[in-house]
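Given next, in structure tokens, is a single chain: the form predicted on its own.
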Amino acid sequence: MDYEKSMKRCIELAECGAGNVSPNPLVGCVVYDRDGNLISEGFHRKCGENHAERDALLKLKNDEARGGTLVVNLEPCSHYGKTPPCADLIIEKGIARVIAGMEDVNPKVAGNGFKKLENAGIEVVSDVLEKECRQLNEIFIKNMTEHKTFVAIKTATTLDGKIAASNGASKWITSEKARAHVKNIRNCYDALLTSSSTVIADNPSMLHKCNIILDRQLKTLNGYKIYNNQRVIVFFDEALPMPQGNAEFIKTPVRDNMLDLEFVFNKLYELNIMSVLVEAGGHLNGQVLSYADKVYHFIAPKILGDNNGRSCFDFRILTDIAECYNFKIDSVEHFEPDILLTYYPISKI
């Protein structure tokens, strides 16, 4: 059996749950009978519903899986949560071999699922495509190991790094294909975060289940489309009185003449917002860089050539190249005529 090919299929299945499983991990599963024939597939569809292994195994009748092989990108759980332990069901179904992508970082599992399976006489093979499996669940891993919200930035620029002309004109830098993919990226995150400056300049709808606005002086309270969304959280200067409205308002300390981002991201984790995608102007993008876990950078084959045009990361003045933030480019994707660079800060790789 080609373990890597099967694991790639698990990852594909797992991705079908993107945007719906938080705070749980993305998990896919395939099951083969004793002769190596594929007999079932499953994935975790939504938090609170069946895990991938249970989804796949419960589709089978009688002893179809007995003596077979189960492949899953994450160690099967061994504890009772919103659903019973997947390890118990695997044992009950008579699976002979389990192929896993990685050990679960959840301390409630963390190797206990493997031990339970091995104690029942099941062969366990782990760390198949581990790097890919860890990247698939990078949000879950940060949540579990650091107890912090995963922070990503999305920006779209010209070849010379501009997000708008000097007068603020920015529609459209990238193509419809690229903008369509942005919707897929947004769907992977619990919330979108932007600044009051972006709300005032662009009046974006930013359709999402949760939108966050950093609005120190409460300039955006009236007439902006973003407030029509299902849930809106506004961080504002703690020195101001509490405003009225349908949004959730959070008083926030001010540091260096701006809202304290450390406070903001810590508060998001307290609110069970496990991941956030920042879509803002160059100043906030730049301030967020020191907290960012990932950057999605769309680049259009255009040169603005406007010395006063607005840059995607424009937040400080330096005289030493050694003070640059350093990143590793993970992937380059084409959305003709544009490209998407996905990169990670080197210190967090």
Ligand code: AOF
Second form
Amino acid sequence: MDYEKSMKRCIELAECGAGNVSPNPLVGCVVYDRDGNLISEGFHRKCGENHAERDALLKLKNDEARGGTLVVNLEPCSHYGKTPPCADLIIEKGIARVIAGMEDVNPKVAGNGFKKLENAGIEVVSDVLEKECRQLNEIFIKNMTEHKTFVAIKTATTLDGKIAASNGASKWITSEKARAHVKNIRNCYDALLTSSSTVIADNPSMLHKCNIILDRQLKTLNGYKIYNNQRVIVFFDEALPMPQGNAEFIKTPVRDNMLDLEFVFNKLYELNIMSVLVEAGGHLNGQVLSYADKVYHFIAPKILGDNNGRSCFDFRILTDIAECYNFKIDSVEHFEPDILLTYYPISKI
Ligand code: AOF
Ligand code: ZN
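What about the form predicted together with the ligand, after the form predicted on its own?
In what comes next, the whole complex appears, and the chain from above leads the way.
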């Protein structure tokens, strides 16, 4: 049996839960009978619903899985959470071998699932496609191990790194295909975060289940499309009076004329917002860089050549090149005619 191929299928299945499982992990599972025939597949659809292993195993008749192999991208759980332990069901169904992608980082599980299976005489093989499995659940891993919200930035620039001309005009830098993919990226995040400057300049709708606006001086309260979304959270200067309006308003400390981002991201975690995608201009992007876990950078094959054009990370005057931020490029994808670079800060790898 090709474990890596089966694990890739688990990852594919797991991704079907994107956008619905937070704060839980993305998990997919495939089951083979004792002769190696694929007999079931499953995935975790929604927080609170069946785990992937249970989803796959409950589709089978009594003894179908006996002596078989179960492949899953995360260690099966051993604890009673919203659902009973998957390890118990795996044992009950008579599975002979479990192939997993990674040990669970949830301290309630953390190796206990594997122990439970092994104590029942089940053969366990872990860390198959571990890197891919960890990347699939990068949000869950950060939440569990650091108790912090995962922060990503999405930007789109020309070849010369500009998001707009000096007059602010920025419409349609990237192609239809690239913009369609942005919707998939947004779907992987609990919330989108932007600044009052972007709301005022572009009046974007940024359709999402949760939108966050950093609006220190409460300049966006009237008539902007973003306020029509399901849930809007506005961070503003704590010195101002609490406004009325169709949003949740959060008083925020101000440092150096900027809302305190440390406060903002801590507050998001308190509000159970486990991941946030920042889509803003160069100033906020730049300020967020030191908190960023990941950057999605679309590049269109255009050169603006505008002396005063706005850069995607535009927030400081640098005299020493050694102070640059360093990243590792993870992937380059084509969305004709544009590309998407995905990169991670080196300090966090
Ligand atoms: C999932 N889906 O497919 C697997 C998970 O509160 P509960 O019962 O939903 O348990 C959540 C924990 O279960 C989660 O943090 C992770 O450690 C483990 N495995 N969770 O949501 C799954 N296999
Ligand atoms: Zn489970």
